[in-house]
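Heads up, the chain below is alone and in the form predicted on its own; it's given as structure tokens.
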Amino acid sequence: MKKKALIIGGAGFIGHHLANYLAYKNYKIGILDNLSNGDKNNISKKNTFYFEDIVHGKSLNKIIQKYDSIFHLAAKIEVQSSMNNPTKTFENNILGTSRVVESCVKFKKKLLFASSCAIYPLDSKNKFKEESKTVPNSPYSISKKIGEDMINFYLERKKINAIILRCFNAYGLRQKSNSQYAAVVPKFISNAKKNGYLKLNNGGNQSRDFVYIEDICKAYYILNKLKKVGTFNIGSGVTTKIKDLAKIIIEIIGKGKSMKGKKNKGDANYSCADIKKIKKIGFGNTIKIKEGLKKII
């Protein structure tokens, strides 16, 4: 009998190509999403879609009770508008997170909970471990790490079966690029694709883990299918600075120029995942960065 896998966030970029990924695994596939970051047009024909949105527990109880594992996405993403807006972030990513967790809780459902690396630290020199110092500093990472908190709250109590993932630069296909939470890679694609400007603030030094999408699905598909609970790190335990990023994807597409953006405050300089841990249960040998860039380019 196949498997059954609820994506809620399943409209998202990481959403839709798990699913995919999930499918192509031979699981049966539900998506929940309200559609406030996702795409309706990201989900497949042959999934079960639900137009729901996670505050609201009685809906979410009777969709959640009719799958194995749940895989819990859906955020409020974007770091300024949760600076601009804290009460909606809070409310979704908190709340909705809440919700999603008792049911979970209440019908002895796996939970998959994406967490973020922006919960660590922006002053780091060094690679994080999962049980790194955690410092939470906008909206959007004090809502993930009270999500993780709640999590770890039913698991000291053995109520839930739970793994937190906390998921470093994702990048790979079908990422926006003109979203408010456009994220470096696909801006810099689309850029120099027009032969403009990649602008580097801070000069480009800023130093970042990127893990292309399929590595990711393929970390979720792992941790769902062991009898493992707990946090893991997500990442390909590599670093590449931005300005080198830029230089990169400058080279093949063969057009674009590299610009000094501005001074950004708050802006970690070094931030890579210790992946250890999660390569001791099969994950590992992760697509390197020019490989993935060329997949998507």
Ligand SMILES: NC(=O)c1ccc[n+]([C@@H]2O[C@H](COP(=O)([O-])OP(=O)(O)OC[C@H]3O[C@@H](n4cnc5c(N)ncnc54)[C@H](O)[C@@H]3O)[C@@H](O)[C@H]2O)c1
Given for the second form:
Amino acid sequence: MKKKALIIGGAGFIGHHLANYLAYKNYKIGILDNLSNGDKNNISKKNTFYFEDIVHGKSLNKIIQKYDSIFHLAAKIEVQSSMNNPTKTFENNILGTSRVVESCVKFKKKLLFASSCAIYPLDSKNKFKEESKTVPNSPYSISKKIGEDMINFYLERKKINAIILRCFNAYGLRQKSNSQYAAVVPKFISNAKKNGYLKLNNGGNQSRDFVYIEDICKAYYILNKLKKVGTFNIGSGVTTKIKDLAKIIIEIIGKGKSMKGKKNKGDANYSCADIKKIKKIGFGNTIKIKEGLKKII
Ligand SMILES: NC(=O)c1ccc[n+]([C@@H]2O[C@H](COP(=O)([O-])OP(=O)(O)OC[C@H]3O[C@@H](n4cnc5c(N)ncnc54)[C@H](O)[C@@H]3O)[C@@H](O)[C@H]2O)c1
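Please supply the coordinates for the form predicted in complex with this ligand, as a counterpart to the form predicted on its own shown previously.
Below, the chain from earlier opens the complete complex, with every other chain and molecule after it.
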């Protein structure tokens, strides 16, 4: 019989790629999303869609009961908007996650929770290991840390089968480039295609661990099959400076110019995943940034 996976937040960027990937691996897919940031066009007609909200939805328990594994990716994801309106982010991400976790405990479902590298400190010079200290510094990252704490509370009591995934900077097809807080990759690609400027805040000297969407889907897939529980970094394990990212994109597209941007105080200078832990369970080599960018451009 086909395994059944519910992807909460499955109309969003990572969620809809994950739905396609798991369907290809022969899973039966359900998508639960309130479409606050997701796109209905991202949902394949072959999948069952539940238009539901994890904070207020009355059918959450009923839906979760029908699936074997629950991939919880729903969240308000913009760091800056979480600074402007913390309560909205806290309500959505903390209360929503609490309802999902409680339901997984009650109905004994495997839970995979999308946490984030944002919970690591901003001033590190070394790769982050899963046991590195965490210093959440925005309402968004606080909400992710509290999500982890909730899950760990039940893990310590052996009341849940759960995996926490700390994803680094995801990129891939159909990532939004038009919102105020769009991720740097789609924003740079969109500007370069218009022969516009690619703004390098802080001189573009910040290093980031960009991880291709297919690698992220693979990580969720192998972690769902894993019998153990725990926390895993999901990254490529290598960094690219933002100014080099701009250079590569301009080179591939053959248009666009980089220019000096603003000085941003709260921007980490270095962020990179140590991926030894997930490599041990068969994660393999990840797609190199140039290759990934060529695929999506
Ligand atoms: N994109 C990244 O680089 C990245 C990095 C680290 C962690 N993450 C985490 O991965 C997850 C997915 O990220 P994404 O980039 O695909 O974001 P996204 O905004 O594209 O997807 C999130 C989805 O959740 C839905 N959603 C939000 N609140 C909801 C609610 N209350 N009820 C039901 N659905 C709701 C949205 O409509 C959206 O479709 C998020 O939890 C994010 O924090 C993403």
